[in-house]
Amino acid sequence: MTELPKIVPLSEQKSRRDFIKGAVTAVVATAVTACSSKDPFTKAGENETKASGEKVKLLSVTGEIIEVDKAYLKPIPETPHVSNEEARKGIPGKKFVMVIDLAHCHNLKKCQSACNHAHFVHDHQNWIKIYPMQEAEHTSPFWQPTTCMHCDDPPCVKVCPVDATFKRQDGIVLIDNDRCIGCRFCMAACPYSTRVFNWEEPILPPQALEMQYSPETSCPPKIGTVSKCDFCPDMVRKGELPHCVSACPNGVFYFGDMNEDVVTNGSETVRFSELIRDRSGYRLMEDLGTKPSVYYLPPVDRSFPFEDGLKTKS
C-alpha cells in the first residue's frame, strides 16, 4: 500500500495537482452536447463513437440530474476489492485525523460537490454540511464545514443493534449497509447530526449497479439505510487524499496520520501536533467525551469576508 506523504521541506513539496495526479475519478459518465457525436474518451485519429439514442440518468458534479447517451459512458476503473473483514479491521498502524481551517473556508462547496459526486449522494443528502456560524451577537460570523467526527468513543456504535455501524483500528467509523436495517438509532445518538437517511432510491449509472459493495466505498448506496462521511478509506488505501481534501481550492482540509504526526492539504504538509498547538486547534463538544478525530482551527485572520460566501451556491 502506498503511504501518505511524509513531511518534507516546503521547497520539495509537491503541488496539489501533482499529489492527486492519477486519482481514480468516481464519475462514470460525462455529459456531452447534443450536437456532438464524438466520444470524449476517444483519442484523436481513432474511430468516433456514435450516439446510441438510449439515454441514462445520472447525477452531475453539482448534484443535478442529467441525461447522457449510453454510448458515451466511461467504464468504472477496476480497483482491488477489499473483503468485508479487511474493511472492518482497517489499516494497521494508522490513526487517521482531519483538521479543518475555518480561516480559509469561502463556502464554495467544492468539497461537498466532490463528495456527493464520488459517492452518488443526492444534493439534499449532503455528507458534508457547511454552516454559517457566529459565537456571539457582536462577533464576526464564519463558515464551518462539518463532517462525521469519527469519534474515538462513538455513541452511534454503541446503540446500533445489528453491528452495522462500527469503529476500525485506524480510527475510522463506517457503516455496513448490508447490515443496516434503517432503525436510525445511530442518527438519534450522534450529537453532531452528521448522518443522513436514504429515503429515495439512488440514481445510479448501469456500471455502478454492477459494483461490488464495500463499506469502504459506501457504494453503491442503498435505499432505507443510513449513510455519512467515511473519510474515503478506499482513497487512503491507494495513498490518495479524501475527495473533499483534494477538491478544496483553498486548502481548508488537512488529512493525515496521527501516529506519524503528519497532515496535508495536498499543497502543504505539516506536523499535526504543531499545527494544533500553534493554531489553537480544538474539537467540537469536547465535554461530551466522544473524542472526535476532526479538529478545527479558529477563523483568525480570515482569507475571505463572510459576506462573499453568501454569494456562492447555497
Second form
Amino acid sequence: MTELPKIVPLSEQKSRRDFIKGAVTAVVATAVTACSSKDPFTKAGENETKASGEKVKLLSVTGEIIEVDKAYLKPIPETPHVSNEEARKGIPGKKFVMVIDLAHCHNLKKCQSACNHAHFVHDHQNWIKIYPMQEAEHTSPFWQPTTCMHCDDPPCVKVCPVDATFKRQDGIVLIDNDRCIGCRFCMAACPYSTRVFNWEEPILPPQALEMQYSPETSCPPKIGTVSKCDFCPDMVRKGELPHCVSACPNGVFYFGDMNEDVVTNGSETVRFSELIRDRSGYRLMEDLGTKPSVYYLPPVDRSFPFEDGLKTKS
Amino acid sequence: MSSDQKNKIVADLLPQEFGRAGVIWTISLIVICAIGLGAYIHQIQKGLEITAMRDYASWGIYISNFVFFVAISLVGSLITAIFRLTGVHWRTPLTRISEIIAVAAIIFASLAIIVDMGRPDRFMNLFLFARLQSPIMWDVIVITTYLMLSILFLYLPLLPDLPILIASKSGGKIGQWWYKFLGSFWKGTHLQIRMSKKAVKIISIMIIPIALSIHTVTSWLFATTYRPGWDSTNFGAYFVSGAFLVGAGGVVVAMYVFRRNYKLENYITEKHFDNMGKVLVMLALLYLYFNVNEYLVPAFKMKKAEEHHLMSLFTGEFSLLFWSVIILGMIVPVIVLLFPQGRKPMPMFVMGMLVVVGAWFKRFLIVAPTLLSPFLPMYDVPENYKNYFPTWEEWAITISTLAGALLIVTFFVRFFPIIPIHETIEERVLPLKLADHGKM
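The structure above corresponds to the form predicted alone; please give the structure of the form predicted together with the partner chain next.
Every chain and every other molecule in the complex is listed next, the one we just looked at coming first.
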C-alpha cells in the first residue's frame, strides 16, 4: 500500500517539537509537488488555492530543508490524533461487534499477517490465532480464528489495578500502554488467552517509532506492557474496516455496529440480528458469563475441506 | 538467689557476636544477595525477556515466591496472636522468632512482587491510578497494614528489653545507638507497662483478621480468575491452612538453629519441640484435607477444562514434583511427628525443612501448571512457550530474596535478643518470688 500524501500545516503557535514531528512525516515528493502551481492531490474544486507568497520551511524525510507555500499545506486527514481521554471514552452511540464465519475459514492467515503488519506484532505474539479445533473425537475439525472477544463483562478489566485496560462505551476493550505496569493479572484472568506481553524491547521499523502513541492504534508497542487485538478503532474512526476484515479473501470476518444492526465483511453487508438468527450464531465459552462481542457462525456447508488449511505454512 | 537467676538469664539471652560460622553464613548471604541484585539489574536493562516466562506461563517463580513469603509471614500471627489469645503459655521463647520471620518475609513479599512487574518504573501508578476493584489493590492494602502491625508487634514487646541491652553495654556502638534510638524513653513505669500491654493486646486481636486477609486476598489473585486449578471457592481457606503449616515449619527450623548456635537449651526446651511437633501434625493434616478437596474432587469429575491441568500434576510433566511435595512435604512429616521420638529436636528440624522446602515448591505447583493449561489449546507459539523452567536469572533473583529475608533475621539476632529477656525473667523469676512470699 502506498502512503497517502502527508503535509502538515505549520503555524506560528506550533512548537518546534511539533514542527519537527510533523515535518518528519512529510513526504518529500509531496512537498515538491506542493511547490508546483498545481497540487494533484487536492480535488479540482479546491484546487483554486492561490499561492499566498508566504513560505514555510519543512524538513524532508531525506533531511533536506525545503520551502513550501503556506497556502498549499493541507492537514493530514487520516491521522487525527485522539486524546487519551477520547480514546478511553470511545465513539458515542456505537456498539461494535464482530461475526466470524467458520464455514469459510481455511487457515489462509491473511487476517493474521495483515494484523501483524498493521500493529507491528512479531510472529510469536499474534493477536489473531487460527486454531485447528475439534470438539470431540468423532466430530469434524474446523479452523477457528480468534481475536480479542471485547467482552461486555471483561475479566481482564475487572482485575486491572491501575485502569490501564478499560471498556469503552462503544464496547471496545483497550489497553493504555503508557499506564500499564506489566503485572500480567489481565493475562491470567482472560480465559481466551488473547493477551500477549512485550517481553523484550519491540523491534520496530522507523515509521512505527515516529508514531505518536494512542491506545486506539496500540502503536508503537511498549516493552513490559500487555498488548492484544484492539478492534482497530483508528480504522473505525476513519470509517474503514479493521485490517483482518479487509484482508480476508473469503469474507470470514464481519464487522459492524450492533446499534445499527449492520455488519459487513467488505463485500456483503447484512443485518447482524438476521445473520446470527438464520445461521445459529454463538459465542465462545458462553458459560463463563463474559458476554463476548465476537460471534461465531458454525462451520456448516463449508466452502473448503479442513485439510486445505494444513497446507498453509505457519 | 533470684537476682543471680536474673543475671544468668540476661547473660544467656543477650545478643552475641557472630562466631566463625556466623561470619561465613552472613557473608554467603550477602554474596547471594549481590548476585541476585546483579541479575535484577540485568532484568531492568533487558526486560522480562531474560526470564523463562512467556505468554502462556505469564507468571512464574517470582509470583510463587511471593505467595511463599506471604504464607510464611502468617506465622507471626499464629504464634504470637493466636497462641496468646488461646492462652498457650509455652509460646514466650517463640514469639520473637516468629515475629521477625513475619516482618522479614512480608518485606520480601513486597519486593518479590515488584521484581515481577514488567514496568517497575511505573510503580507509582498503583497509587496514582489505584482501582479499588482489583484484587491487587486489596493485596497492597492488607500487606501494608500487616507489615505495620507486625513491626509494632515486634517492637512493643521489645521495649522492656532495651534498657537491659543499654545497661549491658552489648551490641557495640551501632547496637547501642539503635537501643537508645528505639527505647531510651522506656523507663518501665507502671503507666508505660500498662499502655504497652494494652496495645499488644489490641494488636493481637487486630492482627488475626488482617493475617487471614493477607493470605486470603493472595489466594484471590488466583481464585478470581476462571482457570482450572484456581477457580475454587475453597482457595482462601486452602491458602491460609498452608500458610500456617509453612510458618510453623519455619519456626521449628529457626528454633533448632538458634538453640544450637546460641546454646539456648534451657529456654527452647525439648518440650517446645514436642509441642510444636503436635502443632505441625495438626496443620499438615489440615492442609492435606484441603489438598484432597482441591485435587481429588475435580479429579472425580474430570471436567474437560480441568483434565489437562490435573493430568499434568498426577502423571504429566509436574508429577514428580507434585508427588514429592505431597509425600515429603505433608505425609512424611505427619507420620514421623506422630511418634514422640520424631518430635525430638533433630528430627523436628529435618521435618521442618521438608515442610518449608515442600511449601516453596507447592506454591510453584499452584502457579505454573494452571497457566500451562489454558482453555484454548496452546497453539501458534514457539515450542519454548509451552513449558516453563526458570532461567538462572530468575533463580538468582528468587534465591537472593530468600537470602535477603534470612539476612534480616540474622542481623536482627545479632543486635537483639531472639528470646524476650524481660518476659522470660517475669515468667521464671517472679513466680518464685511470689512462691517465697506465700511461704512466709
